[in-house]
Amino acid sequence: MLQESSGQVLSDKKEHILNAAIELFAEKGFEGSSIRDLAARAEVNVAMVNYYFGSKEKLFETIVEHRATFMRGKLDEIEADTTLSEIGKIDAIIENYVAKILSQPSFHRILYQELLKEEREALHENIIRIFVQNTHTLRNIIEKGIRKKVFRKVDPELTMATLIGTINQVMLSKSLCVMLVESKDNFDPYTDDAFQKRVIKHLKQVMHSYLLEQMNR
């Protein structure tokens, strides 16, 4: 069940509305969806949607916050794992990000399509603020690896952008993905286990070559 920012469990009704919103945004996009559409999809009245969220923008922020909070918890667990080396932690982050993003392609397409628009600057700033918090853990791991001289001196934030950018490239357009990997038209990158493993293997190879000092490869 989804969690409130305070750590409390969301009410069943609120969680139901959020799940309905994700489905609706996936079908019509954020711009093409209204609070009235959402109320109809969730089979609740408009007043209830407004009571919980206040606006469509705030509802979208809530969805993003929950998704980011879940991933933040995973990242914190990885950072705190004393059995993993720095590069082992990077490998674990790659595995989690690939699995998370490819398992929810509709939501992530909506998110990045929204961020490309020029309207709703306040909403975009809040979304970016939420996700920036997740770069802190990766930065800490990379900086520790640099201090221990197992990693080369690199840009931690742009390293995160490299990881997420690659995953997004294969996620944002199924047809483009099919073309890039030269697969059949009925190939589904979001549900194909072999393809997910291929993406993970590629990203690990890239990060190992990029991060590790020659003597540690």
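Numbering follows the first chain given and starts at 1. Computed from a predicted structure; not experimentally measured. In this text, the rigid core denotes the largest set of C-alpha atoms whose superposition between the two forms falls within 1.5 Å. Compared with the form predicted in complex with a further copy of the same chain:
- Core-superposed comparison between the two forms: the Cα of Ser55 travels 2 Å or more.
- Core-superposed comparison between the two forms: the C-alpha position of Ser33 differs by no less than 2 Å.
- After superposition on the rigid core, the Cα atom of Ile22 is displaced by 2 Å or more between the two forms.
If the one shown is the form predicted on its own, what is the structure of the form predicted in complex with a further copy of the same chain?
Below you will find a single chain and nothing else.
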């Protein structure tokens, strides 16, 4: 394609600043990161951030809005998949959520720092809207399972909270995660394949034993 042979759509340097910003914001928070810090880490002039993104705040919005819908499409796809049983859909959601979130721990951390605050109202509500949508999708699946009598009569909203909350708890702090699950110090749980499988296995077991009537296990 022309687009590829003539160079990238998005400027290399712009993308480079954006990635450095995701890391920095995740480590120090938005207010805790200065543009000079960011410029130094990305090895560009301080003026380049405003040149490319307009302002520090717009850079932040770009980061969130560019990636925040990351689960939406996959969730809808799983919900609509008629080849999957209800518990099969739950399993698929667990696998996708865990893999997706573990693959971008920095971005995930930024998202939750923002959720915990009450500043930047528009951005805050954007993130909340995505969460609400995802919860509704999961609720649809759970309620269908309940109607079909393959699921127990559980609390759909809090079941979602248990699912996401378990993953978030693991994502809170890498050093905490390492202390809890592994004694080795250079161990990175987020890129470790065995750890990812461990989280998926645990979550599936929790959800199976909670959702399924005993006859189905």
